[in-house]
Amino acid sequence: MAQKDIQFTMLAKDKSGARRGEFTTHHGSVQTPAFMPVGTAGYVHSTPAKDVEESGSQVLLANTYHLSLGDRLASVKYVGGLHRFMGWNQTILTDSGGFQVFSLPDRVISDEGVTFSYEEEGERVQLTPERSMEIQRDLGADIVMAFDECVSHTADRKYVEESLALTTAWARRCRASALQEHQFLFGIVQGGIYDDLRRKSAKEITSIPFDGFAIGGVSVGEGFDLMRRVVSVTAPCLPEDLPRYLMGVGLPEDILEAVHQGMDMFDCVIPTRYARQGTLFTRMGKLRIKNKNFRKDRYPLDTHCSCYTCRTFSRMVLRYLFFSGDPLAETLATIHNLTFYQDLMTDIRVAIEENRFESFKREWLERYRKNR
């Protein structure tokens, strides 16, 4: 089983409700609020672990779904585990697998899993709790996400009210399941978004003994107004002094939002995603490269950004590496984001600790949308 204390400690909290804490896992210390890269097959697209590690990154999240694919994760057990497959000697977190496989067609979920078709290869298998544990298990990540049912936010009360009473009933198997002895295991509570459904996922989950929880079933088209409710709703539900993981959010200001709800835990796959299009997140709103009006500016990306991009390549040098189709553009575009988010996630933490995330919310929302 997992160990017992994840060691979390609060170092301050902001008089709106922000959380500034640290914990600790087999990898190595987190600070939060902490924001994860996304490495959804085992590495983040286009960029070396070493680069992610100079952003600031202190924690990635792999997917126990894409992982299981073919020979992967035979793959990973053979050079020794995650961590070594990723070149990573931080904290892993991996997600379950649920939230792809409800996104697969002609799935068919039933009390013991989920039966879909893998889409490699074709071939039908069952997902259960149990199996989605012995995948992380052998995978060796660090925090190990419980495996539930990511419902639509256009699902109806019925439907949600049953997929709760599931997704409780296997968060249950997930805790009775075995994991190495310094993995930590996370409960997702989900409800839709009714709060009411909410409240009872959360007191249903949080009176299993995890070791962190988790808010699901966001980021899934319901908008920015309908999130910030559901977190508000769940977010006091959640204990005081465990890790709480919003999955999937995602955009600066969502994230700021979140924080502001008490929220300590983000992942996305924007910053890298956005990248290899050629977006760049910067302190004065979002640049895309490949406009025109960059041709012939030598300024960097950021004038206030000290990554290896900004110190090195101007505006327009990275745009003709866009143009000449070289992979290096999206490596460089790639670390220029992460590092945008890590300063940001540092900047957050700062402000909790000077009592004064609602004035740096607010300035840092009206400089970063003054462009846009």
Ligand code: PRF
Second form
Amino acid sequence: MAQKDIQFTMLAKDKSGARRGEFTTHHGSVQTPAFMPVGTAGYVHSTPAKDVEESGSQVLLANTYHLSLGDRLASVKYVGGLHRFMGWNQTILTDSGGFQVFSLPDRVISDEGVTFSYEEEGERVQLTPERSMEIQRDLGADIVMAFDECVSHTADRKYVEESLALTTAWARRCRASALQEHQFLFGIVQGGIYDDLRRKSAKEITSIPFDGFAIGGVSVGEGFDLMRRVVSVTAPCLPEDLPRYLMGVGLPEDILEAVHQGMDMFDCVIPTRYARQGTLFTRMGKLRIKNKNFRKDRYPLDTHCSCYTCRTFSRMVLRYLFFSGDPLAETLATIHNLTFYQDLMTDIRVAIEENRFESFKREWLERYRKNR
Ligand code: PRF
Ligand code: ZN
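Now show the form predicted together with the named molecule, given that the preceding structure was the form predicted on its own.
Then the entire complex follows, led off by the chain already shown.
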């Protein structure tokens, strides 16, 4: 049976180029620009899915690599798929493993795929495009990602050229693999920091009938200006009428910039990881809750935030909880940071609908940076 379309509807386009859209998966609709919290191994650290839902999140990301290790895949299948495993009934996207595997020190890449060992002195495991698709089919996410090689921003031209040929060949093999009927498949553009190679990769990947397209290989330590350039070169090469996903991005300022360049989807560990470390986002900038300034501070983290944490606790109490070492501190902090990110995405969407994204971005950043 023919696969159905992702039905990406463009609801508004701002004069800056920012896009406001909506697409529908088997598990509901997703408003774009969208931010996806990361639940790498099938859970968002320290935080029940109901709280992630309450933050306004509509999509979660999980990882093929982590969910394929040991007997985890069997467990996911045994409970009836990733949605049940995560206790999440909205949209899920799984990443292909391409990114995680390429940060392993002992990986070996060939045309076939990548081999690595996941435990010291453990057996070597092979991940191929076909195997990644098979795992992602079994996990049952609504959106699955092609298997790619994420190249370092310091890789030389020759390496990037060869790598992108491999990523294109792998993308074709992914598209040819069987998925569940409800699953959408996104292709990933690579090409390092070379403008012409980015265009070449985009041309090759977009010639394959994917349901959406991602820009990979950014936010790997290259810095804001290089990332901005790569996105500004690559985004215009992607089809207008399908979702565009910038992988692994980022800080609020990175997301604002990429939305400006016409990107629709984002994921990043920053809000959740920073929360667990006691770095909290506010409309007036980031704050380190363990700082002694907050010892007698009876204000909420952010007076404009209506999350459970801000409704209930003051900064001084949160600081106390962090020093107590109880996991409750991490949970409350994660609830706040995710709500902060989703509030930003909501404000971005409204600004685009009202055709005032550029002034919104400028004013938002001005306020956010004032206290630095
Ligand atoms: N490829 C894949 N996943 C990713 C990336 C990539 O390049 C990135 C790059 N920041 C994050 N996650 N498959
Ligand atoms: Zn809050």
